[in-house]
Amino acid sequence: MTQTHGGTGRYFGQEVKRREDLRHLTGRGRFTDDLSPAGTLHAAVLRSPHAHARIGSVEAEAARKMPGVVAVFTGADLKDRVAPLPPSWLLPGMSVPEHPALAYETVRFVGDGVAVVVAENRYAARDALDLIQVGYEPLPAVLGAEEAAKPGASELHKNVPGNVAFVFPARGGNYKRAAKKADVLVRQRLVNQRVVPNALETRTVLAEYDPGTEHLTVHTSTQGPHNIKRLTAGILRFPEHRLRVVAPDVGGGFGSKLHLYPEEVLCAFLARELERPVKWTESRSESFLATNHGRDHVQNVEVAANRDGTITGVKATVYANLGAYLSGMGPGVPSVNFAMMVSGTYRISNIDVKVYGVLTNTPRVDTYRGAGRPEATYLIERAVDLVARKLVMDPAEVRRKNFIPKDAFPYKAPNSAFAYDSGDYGPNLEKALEMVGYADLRQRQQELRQEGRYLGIGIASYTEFTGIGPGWVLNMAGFEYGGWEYARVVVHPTGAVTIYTGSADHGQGHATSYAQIAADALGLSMEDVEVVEGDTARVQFGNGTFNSRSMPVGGVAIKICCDKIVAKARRIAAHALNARKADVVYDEGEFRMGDASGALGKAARTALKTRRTIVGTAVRAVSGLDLPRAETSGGAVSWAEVARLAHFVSDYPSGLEPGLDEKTFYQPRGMTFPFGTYVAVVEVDAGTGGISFERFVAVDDCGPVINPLLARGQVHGGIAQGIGQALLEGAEYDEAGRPVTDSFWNYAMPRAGHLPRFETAHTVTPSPVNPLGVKGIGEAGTIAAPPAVVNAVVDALSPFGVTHLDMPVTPEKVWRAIKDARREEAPKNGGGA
């Protein structure tokens, strides 16, 4: 792979291994759980059983009284001590739900917090639940964002009037024009399932509170420590300046940890009440019921197409399911990150898309890997595919036709505020098709098909948006998070280098990679480079990680300020050699005269001397001490001592202060685009409904790859979760609102007999709208492993007239659509007998 791009040096585009591997696989990481100073306390949450039921009366007199048991707290003990929490994106004209830390009138969902057991260990606080009697008076519950939205539905809120807490349009062009010219309409229901995060490490916190400083302290396992501070500091009315967020080790989030939740509040406040430490962590059942949930789209879409195969407009009707609370992006999930994506890598002259916000009795839904663009993406591919199949064409040549052409770009979608930076997608699709043996496969698939034998290939091509920005732009989408990203970059007395940024790890590696950028930048080596993030103590600032922006945006703003780090150290290094900054060059570690043999140089190297020899002799005429040196050789002097000169030697050059230490706020000037195709070969068993992998092809372009090695394990797990999301994975509910997948004996994750070997490659298109040209990687294989698989398995299905299947594509549902085909199949032929 060669690589363009504005990174340079000798880590940059290296397989590096993950300098934090050693302490997680020898056992030493340090997450929440693993905190317990002296006098801990342990919270458990008593949660509803019910759907919907309005709360009659709380008893908890039991609870308090048993052994071990310090507090209980009930909802309406808090109601007017805790501010309800608030969601970070408001569209316009939505409607805002309260959301108490606990409920204190109604529930709305099973697993909806009434009250909090304090005990002195954990098992005592969970126990003591069980004492805790609560009067319910059950109503209707409404489960279905279509079904919330329809009229005489079961009301949530009495400030969300049917339930719609916002209708979000995205339109251009004039697609019923479109339609009414189109050669072909072709129409879909699609259902983009409800799945739930489950990272490895369920959800975690404990607070700290000293009286004698008034301190608050709260570690959380979390993506945004420096948002959990502000909101948390708002909700309970505590001076933010006296409140520490820190974030340790995480155990994965996938955006599931990326938001605030009533237990951070619960534990803050009950630690600040009680004055002793409070930690809560969550159970793996309790993680299928509090904590946030991903998806959950019903589409319905219509695709306007002429015969060449041309796409003309989309429209698209969408139900999308919020769950009983707004959470944090909740809202923007599927307006703004959904909506706008539709077209994907097609240009769609006429699209109208409408989507409906809806509240309902579950569990609350927000940013899940990807966070709408796997719906935008898994919608307009598989319109593709239906549009090739009515038309009789091959897929690939259809996404070849309507394709965004290379030199569109930067393009506007006309439904969009976005503009995709830069694209080259058809060579991408063609490397996926090369590797695949695309030709040969579609050959090998009809003769197969004689064997009574279904080969099935599927075709996604994707694009999302990244390192997502400027702050203007997403403040008018209602957003209230900065999109700048903070950094700091500081060079100890010894030469070695402390990075502080504002993103926050939980499993990414930016330890390494950020190291990667910086010790390029600063012409070190690794090793003299440490990474500090998820401590708002020391860390002033930062908007966490989310949507792929550690590199685009956190990435950049340590390059930013290391750029400003060699510059003046330069400064300082010329100052040393008695020379003009100008004529000192920078190059691994060591600062010599570059090209300074000129008369112009040597006069001015002449000048400097001499006017230090007169200083210097003037002062020891005065003091007779002699000024600090710096250790020259040889018209050259090492980073480590332009390091030791900028702290400790009082000669600077004019105007500049001691230390080496800068900061910046980088504000990305656009977001980026990356991009895609990923090829599914599957093989589905006609008599037991099975699917067999035989090939899995991703090819991706993220511009210039900071490290292939971490890249390549960013899309193996995404892909791990586009394919359990395609084949396994689905949140169900019975009539009442109850999960019937609450735990991993009825939630199938996918494990590695579930996955096949995954071939992977690149290629390079960098973004012009950061200084390194790079984009993100994490969310690919979310996005667009679902729609490739799904495609595969409808591709193999087409000899029995399938159309479309919605995921999960269990095998039942495959084994069941064979049976009604061939049912359907045999009245025709035995009437012809």
Contents of the next structure:
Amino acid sequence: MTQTHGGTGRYFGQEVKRREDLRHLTGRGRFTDDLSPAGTLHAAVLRSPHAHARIGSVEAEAARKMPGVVAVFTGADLKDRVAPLPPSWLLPGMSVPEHPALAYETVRFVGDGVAVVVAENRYAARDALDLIQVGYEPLPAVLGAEEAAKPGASELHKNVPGNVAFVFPARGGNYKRAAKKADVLVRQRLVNQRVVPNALETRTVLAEYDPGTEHLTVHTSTQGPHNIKRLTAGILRFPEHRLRVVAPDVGGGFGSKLHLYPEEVLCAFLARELERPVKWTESRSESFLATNHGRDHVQNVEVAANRDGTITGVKATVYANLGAYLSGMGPGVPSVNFAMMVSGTYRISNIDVKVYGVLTNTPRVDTYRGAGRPEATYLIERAVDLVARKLVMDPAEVRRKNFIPKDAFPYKAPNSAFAYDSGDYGPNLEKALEMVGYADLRQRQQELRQEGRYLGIGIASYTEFTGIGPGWVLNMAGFEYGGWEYARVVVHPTGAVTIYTGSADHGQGHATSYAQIAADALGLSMEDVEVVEGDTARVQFGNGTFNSRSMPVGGVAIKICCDKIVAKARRIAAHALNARKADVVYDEGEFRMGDASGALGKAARTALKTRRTIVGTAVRAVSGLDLPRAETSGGAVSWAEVARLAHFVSDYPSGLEPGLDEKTFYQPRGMTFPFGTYVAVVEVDAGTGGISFERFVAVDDCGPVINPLLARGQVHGGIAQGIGQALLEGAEYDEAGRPVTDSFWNYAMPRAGHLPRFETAHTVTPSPVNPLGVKGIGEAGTIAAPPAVVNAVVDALSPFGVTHLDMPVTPEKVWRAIKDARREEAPKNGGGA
Amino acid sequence: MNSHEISLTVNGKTRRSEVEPRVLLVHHLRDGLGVTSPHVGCDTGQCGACTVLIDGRAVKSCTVFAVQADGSEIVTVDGLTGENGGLHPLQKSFKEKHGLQCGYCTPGMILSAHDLLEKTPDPSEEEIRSHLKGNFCRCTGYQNIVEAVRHAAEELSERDAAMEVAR
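Right, the form predicted on its own is done, so what does the form predicted in complex with the partner chain look like?
Below is the whole assembly, all chains and molecules, this chain first.
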């Protein structure tokens, strides 16, 4: 692949193998639960079995007396000592309910923490939970967002009337007029079901307090150690500068490990209180209750279009389930992240979106891979297929017709606050269609239908925003994080380099891709570059890893910092070479004289030489010693020599501090908008409803690709989760609000045998907003796969007159749809797309 | 609760310890013996992150009590070796094919694949996917894991062929 940006070095664009792998392959990975300092106590949380109940009495004496139990704390014990957990996204007019670390008057979902036990080992801690007696008075529970927002519904929080925490409108143009003038209107109710992120490592926290230094250290499986530190310090009223948060190896996160959880606060509190290390390890079943969920929208969509396929307007009324409390970015996901992205890759002039953010008696809903953009993309990509169906047009053609044209960028949708940076959607779509052999497939689809076989072709084009920033836009939208990322580059006197970054890897391979960026920018070998992240004591500042921001923000911060280092190193080299900085060129580890040998350059060199000679003579006169000479033979000085000179030479360029140690807070001036087209080809067995994949093609455009191997890995993983949502996954509850899906026994996760072989490719449209031109890729697959797969299944079922099925599209659902259609009439061959 | 004395040979070293009969093998390995590479990803025996080799067979160590394993030989991913004590071909292939991201499922995944290649030295893609159904990975989409296992199978068969010739 030819690179247009950032690709001047040896590593950018190369399939460099990961440096992270060796420790995992040999059993030396260190996840939080692998750490057990001497004397570690184990915590277990007693969780509510009721979706909604008033807490009467809590009897914990029997548990406290159990052998091995060190302490038991109830919600009432903590409420005056531990402040509630705040959300990090405050929308205008939003009602913020109190979110205590342990419930003390009311429990609001099955899994809400009521008490915490600390014992000598994990078995004893679990045993003790059984001895705590809680007197619950059950209250009526509300589970679905639509139901909870209805007048008269049981209310969760006193200060959230009608359970609606916010109503978020995103409007532009005049949808009403567009609808009146349109040739066709297409309506659909779409359910984007609740899914469980299910990182393989459950959340784990280990807190240690050192009474000698009054320092508190929290190891936690998180994507954002710096924000965990900031928020925990505030909640416990603990001095932030004496609190350290470390994210060691993190076994996946997908957004679910980004935000502060009660257990992080509890362990930190308990470690300080008991002055012993306290560890909490979530069980998988507990994780289904206590770790944040994703999605959970009910979307009522209407699309206005002309007979030629031009989409003139989209309207959506959306009920977003936020769960029982507001978590970190919970309010921002269905509002800003979703509502401003509903027009996707299309130029639609009239948009009217209204989102109700609703509290219900279910676990909290927050960021999950893609966070809002999968919901937006699903909405618009299903709608485009419905328009195509209604107008009897090819779905690819409807997309082509409505794409934002290449010359319209930067493009701002009429209902949005931010502009898409760059895009070129047409060639990307054509590449995907060509890879899958689209024209032939449509032909084959017709032929197979004659044989009673049902092939379906599903297309989904997407765009999203990554590299979230700049900060002032985020703050205006109610988000309290910074949009910047921090980097520090330290050159050791040997010339080796350590990079510090505020992002936090949880499987993406940052240590490899950041080292590629830095080694190129510094003209060094990757082996000379070490990357450090995930520890607030080693990296002073950071915002963490989410929203595919690590490369377009974190990576760019590193690049900028490295450029600063090289600039300073050139001044030092120039001094050693008796040259002007402008005359020195740096290339692959060596500073040397450029071809600037003009008279001015010569004069400057002579002046510098004279100064050195005068200083040297003075030193010799006093000490009888010569000044140390730089190794400048042949008019060149090596990187390592400059690193040494930077630290140890008394004759230093005037006005410059010794050392090579630079830092940056890079604030992106805008967000980046990767895009792509996915095509799923499936065959549906009309007898059983079974769905098998024939092809799965993904063509992404995230600008220049730093490491194609890692980018492909991200796409694969994202697709797997997207197919999981489309076909298998879904959190379900009984009428009382008890989870029906509470373990891997009853929640269907994709296994190796469920998934097809993915065929991936890239187009390259650089971003103009950052010097590397890079956009993020981590969420792409999860965003585009669900509509591609559902569009394919619905396309396969078009001869039966099926126009929509809600996710997960299980064989049973498909079989019922076919059966219902057959009851009405025999299938019409040759219909559909 | 009564404790029992048991003896396990873990990665070639014999270790004696006292354990309660209810302690799962995975917890005993991790908390009792400090061998932390078998990971716990679920509590229902579904995820396979805790897979180890017990007397040569891949077993989910959360489905066995430590006392049941008394006297057996256990190999975890730390104990796998290739020729001349280097990496095992499976370990090499997982790196080569980018068959891991967060690394949490990796030890279990490799030992499960090891079990497959012992029984089926030349597996098809379908056989690999079918065999790995007991191990969840949430990061890689499985494709690169499948490729890694395929690649390792080829490496191993070449090695065996070379050994055959040498004989």
